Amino acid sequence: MWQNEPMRTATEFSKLKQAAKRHGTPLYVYDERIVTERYRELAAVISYPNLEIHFAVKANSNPRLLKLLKRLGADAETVSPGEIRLAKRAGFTSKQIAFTCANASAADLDAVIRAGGTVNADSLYQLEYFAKRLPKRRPLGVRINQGIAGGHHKHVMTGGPDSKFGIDPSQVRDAKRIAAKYGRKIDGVHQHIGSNVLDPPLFAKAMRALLGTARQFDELDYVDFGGGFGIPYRPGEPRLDIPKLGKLIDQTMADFVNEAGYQPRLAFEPGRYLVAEAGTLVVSVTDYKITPHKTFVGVDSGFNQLLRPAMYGSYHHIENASNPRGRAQKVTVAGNVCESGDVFAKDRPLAAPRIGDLLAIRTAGAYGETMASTYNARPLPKVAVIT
């Protein structure tokens, strides 16, 4: 059963209720089975050899899920020294960890150098900093902004002329000059066009653009195309066509190998695709307010624990786990943060909510818990992992 289907089995609702009874709410519940399914289906559709799937730790840094992904064969993609530490605690070795981030401080860059692993310089300044200090045995790549963007919101489009990320292809000559100055070569190229992309041809277009730039370098050890693989948030929304995506990836890489005459390692950095559908934020109904204009259902969580609706206007399907087959009412589900923008859903049909009912906010496994804060001096959400 796809995680975004509007009606769950009684068993699944029972698991959520049992977890909430044991831990209380608000509660993030993660299902390991779904993470496993998503990882295996993605790995299975790409037949290109030397494939590496680097999990984007920023999407979800739950230790148990990180350990699961490592067992499945994933490497780790990190954007801070803190994420590198989390990955190492979960068992990832230095060689299994890559780092890419814009505008990192000198202290951060030094910590990354000490930590080991692959680094992808986001700017010419970073490239010179790394080239001067990084041991020559360590892989050194560059992040390229090919001018191609994709994603569900402008804030998550990480390519294109307005993006802060990466160096421009016109700066390749400068990058090679900087590396040569310190007796190095560029080992790999990296890009990331955005988040929650559902269009396979757009991925292929971005791949071809980066591979075109790759031909300006000496033989590369790896090409890293970032992540951004999307998932359906609304019931009935089409899924990313993973088999089609796999065929496009294989064909694009085969064309490159035939033309370039060598076979670099191939890396992707999925985050949301592997964990979003595995996560549910379980909240309790704490208030019920009818006005001449709306019916508000108040819950014991807020945008301090799931920021995406307030930040991006993102849709998360919501179900009444306590009364899933109740008569549908059009309600606005609002949180307990003292902000007018603290709303999870506006004028949404929902099965008859009552005080004390448990609501399941779906597809919350990516960029939910990791973006949580203690705003309004409220505690961070509780977490449970089920199998």
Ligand code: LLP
The other form holds:
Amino acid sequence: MWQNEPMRTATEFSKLKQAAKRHGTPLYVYDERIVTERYRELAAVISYPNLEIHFAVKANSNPRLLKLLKRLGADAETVSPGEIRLAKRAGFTSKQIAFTCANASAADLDAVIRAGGTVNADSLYQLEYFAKRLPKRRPLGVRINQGIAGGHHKHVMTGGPDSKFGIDPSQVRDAKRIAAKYGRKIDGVHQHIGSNVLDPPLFAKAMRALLGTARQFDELDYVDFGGGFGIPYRPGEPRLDIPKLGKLIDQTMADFVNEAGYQPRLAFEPGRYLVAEAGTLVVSVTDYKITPHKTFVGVDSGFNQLLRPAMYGSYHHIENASNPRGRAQKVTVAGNVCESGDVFAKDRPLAAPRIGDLLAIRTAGAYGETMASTYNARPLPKVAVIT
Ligand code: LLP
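The form predicted on its own done, now the form predicted together with this ligand:
To see the whole picture, the full complex is given below, headed by that same chain.
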């Protein structure tokens, strides 16, 4: 089922309304059932035996969701000492935490060394830093930019010549030499091509490219293909075909195992796929303005609480939870931040909004709350988790 289908049940709206009554708005509401569904679905389509799903904490670091994902069997992917702390607080052990970050400071790198877990060096400089200091029993990998990119916006495409991430495949020899200088080998290769990719063959192509590079190393402990699995944001948009994705992943890995003669651990780092559809930002209608040009519906939130529309032009479906059967009107839903770019939806049909109505801004569970700021000296949004 597509979580954002307009045929949402009355029960779901009433849960949102109850939560809003209890906590007030603006409020992020996360539904644990959807996270569970997505995790199980993804884990089930990949049959490769040594599979690890590292949840990308940057997508959503809500403690209850982190604990839930851990219970479901996920590990954690982190990009800062702060995210490592959050993952540990949620119960992930050092061994279950992987770290990758471009341009981290020495203080960050030292914190990562102290924290434990797997480290994927983003540059030859980082590789040397870690190779010199990281205890030998700790897995040390290297992030590679194979020149393949995907994603919903150029800001989130992380492969190719303009991307700051990873080392070039032509530098593999240098990477091996650096590791050897400190008496160790490279344990894994890592890549992440971008975010919200909806095309299974593109994943397979990127996998094959990285696995080609993997052949230049001695036996690796792991291969990590990052995250990027996309989800539908618009009603009717097709879902990522994950059974097909699973088959392609299994086939690609089987070919590698055949050729290389060993079976490395296989890791993915999905963020959005597991949590985006589980999250709704519930806001209240605070103003209604008709100009000669447009009808504006004002709400008590803004891009300080959900940045994606302003930052990437992203579509988030909006429903009127208080008046779902109201007659559709074409409106522009705008926030309370003092910038004209603070718009959640432009000229969109919405069931007759009235002052005080609760609007459900959908598919906001990934990169919503985690990207929120206190711009305009507004508080951070409130949060409720429902089951
Ligand atoms: N692994 C690495 C190394 C990453 O950089 C990312 C995301 C992920 C995994 C998880 O990617 P996902 O499965 O969620 O696509 N703020 C943007 C998305 C930025 C993604 C950054 N890296 C947005 O709201 O669309």
